[in-house]
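Have a look below at one chain only, the form predicted on its own, in structure tokens format.
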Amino acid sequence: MRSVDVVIVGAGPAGIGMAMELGKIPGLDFGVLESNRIGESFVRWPAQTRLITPSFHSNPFGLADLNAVDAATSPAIFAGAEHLSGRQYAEYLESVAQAAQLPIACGCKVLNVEPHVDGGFYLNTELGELFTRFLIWACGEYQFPDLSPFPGGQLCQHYAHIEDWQILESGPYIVIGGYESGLDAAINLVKLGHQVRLLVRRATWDLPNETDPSLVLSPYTRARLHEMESNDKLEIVYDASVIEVTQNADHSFRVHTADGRHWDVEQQPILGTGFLKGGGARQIKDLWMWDDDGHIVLSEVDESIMTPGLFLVGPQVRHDQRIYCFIYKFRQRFARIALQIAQRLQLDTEWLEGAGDGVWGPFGNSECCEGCEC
């Protein structure tokens, strides 16, 4: 059985930027487990799917480019692109995964996850077992789809088992939800001539006094809809809070809300709805504390409040009333965590305190986010 310092579990976004800071570490052994390949999950996402999050080349002055995860790096001039499709960014994340000659096993998945009594983890892989010191999740969310909201949620097409819009059947579709995934559903559907029912239970691209795209349509998309709002191919119905999914006698599919509306459609109805909360950190949700609202406690170094030695990072990791789900939001931790092991490990940190201060902007200062809502 080998034995390693760290082990990251995952080989997206989050996992490859935690890898390249414990990269920075003299004398750390870690490694990388990917239960696919690095990227998966983008490599998944629909073939017109764009980041909303902008890519661009400012790191000549001072600022890493918003969805890089390594702060010399860029996606923008990688791929040439502004808002980079997923297949663009899994492959900048393999090319930073290469040039830092990242130690990543891919094909790799995690079966189990058995906590020593004495600190550590004991990892069954389909690769063989190992042991390692300290674990970091790094799982994100998108293969985690919540296939049931509702009642007949598992008769609706989810947003996150498209692969591509063009190969589906003419509508007209209807689409459930209000946010991105709804959103990029809907639009890219009319662009491709199909007539759209939008259910949505607020308009969250014209909530006051919100600017977070944590918790409001991006600028990005809300623009694309602004473009669509005079096709009348879209019909939004507000207020929709479906509660039920049935299929009727000739196949078709009915849609009831909670006000005793339904609406009628041939295709199966689109799920917009979004991701179980945790995503991938539920693998092991027994090694996590979870709130009332289903998301996971973390100490202020992001490590499972249960489970000494176990980290998260990615965009289930929250803090109070600050959500990371943005790579530009989530790479700012790499740092911390890195930090907190190697003093635990009594390893060099010279390489790592004030790593943070100001390598991804100025938002990814310590002590500045301490006390601010970024």
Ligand SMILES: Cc1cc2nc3c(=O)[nH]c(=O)nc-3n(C[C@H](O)[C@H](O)[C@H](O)COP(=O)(O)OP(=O)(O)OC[C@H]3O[C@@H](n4cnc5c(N)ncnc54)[C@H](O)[C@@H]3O)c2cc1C
Second form
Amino acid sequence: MRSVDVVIVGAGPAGIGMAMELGKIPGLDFGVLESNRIGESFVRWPAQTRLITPSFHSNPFGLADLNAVDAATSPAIFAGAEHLSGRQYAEYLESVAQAAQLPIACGCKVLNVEPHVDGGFYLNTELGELFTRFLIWACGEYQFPDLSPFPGGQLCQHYAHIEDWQILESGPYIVIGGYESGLDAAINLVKLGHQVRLLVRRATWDLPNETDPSLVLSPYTRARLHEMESNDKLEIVYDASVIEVTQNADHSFRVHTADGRHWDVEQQPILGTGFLKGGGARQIKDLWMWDDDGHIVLSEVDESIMTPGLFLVGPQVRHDQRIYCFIYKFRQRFARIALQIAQRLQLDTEWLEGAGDGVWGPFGNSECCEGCEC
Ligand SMILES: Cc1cc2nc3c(=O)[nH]c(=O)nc-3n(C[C@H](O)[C@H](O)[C@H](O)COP(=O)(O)OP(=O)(O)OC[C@H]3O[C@@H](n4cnc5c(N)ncnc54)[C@H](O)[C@@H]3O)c2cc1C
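Next up, the form predicted together with this ligand, please; the one we just looked at was the form predicted on its own.
Complete assembly follows, chain above in first position.
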């Protein structure tokens, strides 16, 4: 059985960015295992979806492109676009991986993880077995949608299962969810000429005391919504807490809210209600400690509290009030994990000089954000 120092599972932005960081450690034997292809989740985005965080080549002036997974690269330069499509972003990840000759095995799903009593992990994969001293889980959320957020959820179509809004039959449609994916669905359907009723609990574009883009609608989507204001094809229903979807005798669907209202629609309602808590980390759910809200409890170096040697990177990482659900947020944790692993393997950590959290820009370092709320 082959044995390595570190395995990263998943080749999305978290896995590729983490691998770029590990690649700086001389003498480290590591690899990335990906069940499909590099950037698979982005390839699966609806064709019309764009990154909401803008890309801009600010790197030479000390501010890395917001969507870069390696501080020397820029998706804006790569794609010549400010808001990349999923495919463009997947191609960017692929180009970063190729240029750095990262050791990646595609088509290699990790099926089972068995921690060893003396440390390390046995991995059972589609391409055979492997032993690793450290394991970094980077399986994201997109491929793990919550298909049943309420009874009857399975009667709906989830945002994550739409390849292209253009191939949907003519509306009207009901879209459930008032954050990025719900709004993206509604905006794209209206643009294609469908009548849309969007059911939201609250207006995430109108939260005056909130600034974190993990909780409020991005400026990009707000601007797109603003353009729709005078479009009578979009109706937004507020205070709509959906509790159930049922099917009528004529096969149409009925969407019920907690306050007793309901709406009928011929086409399957569309869920923009999010992903399973913990996302792909649920594949090895017994190796993590979970809090009462369904989030994973991590050490300050993003290691599992339950299983030493197992680390998490990606949008599921949370520390206190901080939610690392965007690329520009979770990339700040790569160096921290790489340093931990290098130190425990007693490898040279000199490479970290001049790197670390601060490499992402003056406001991107954790010392700055530890004490202040910038
Ligand atoms: C519509 C939408 C728009 C978004 N826009 C933005 C944005 O503008 N800016 C931003 O910063 N973020 C954005 N996000 C969030 C961002 O996409 C995620 O935070 C990011 O994709 C997470 O990266 P990841 O590498 O953790 O996960 P993923 O990109 O999902 O990668 C995980 C990889 O793991 C692989 N995998 C899973 N299980 C296994 C297994 N058992 N074995 C092997 N491989 C496995 C998968 O195939 C996949 O390739 C958006 C999300 C959505 C849904």
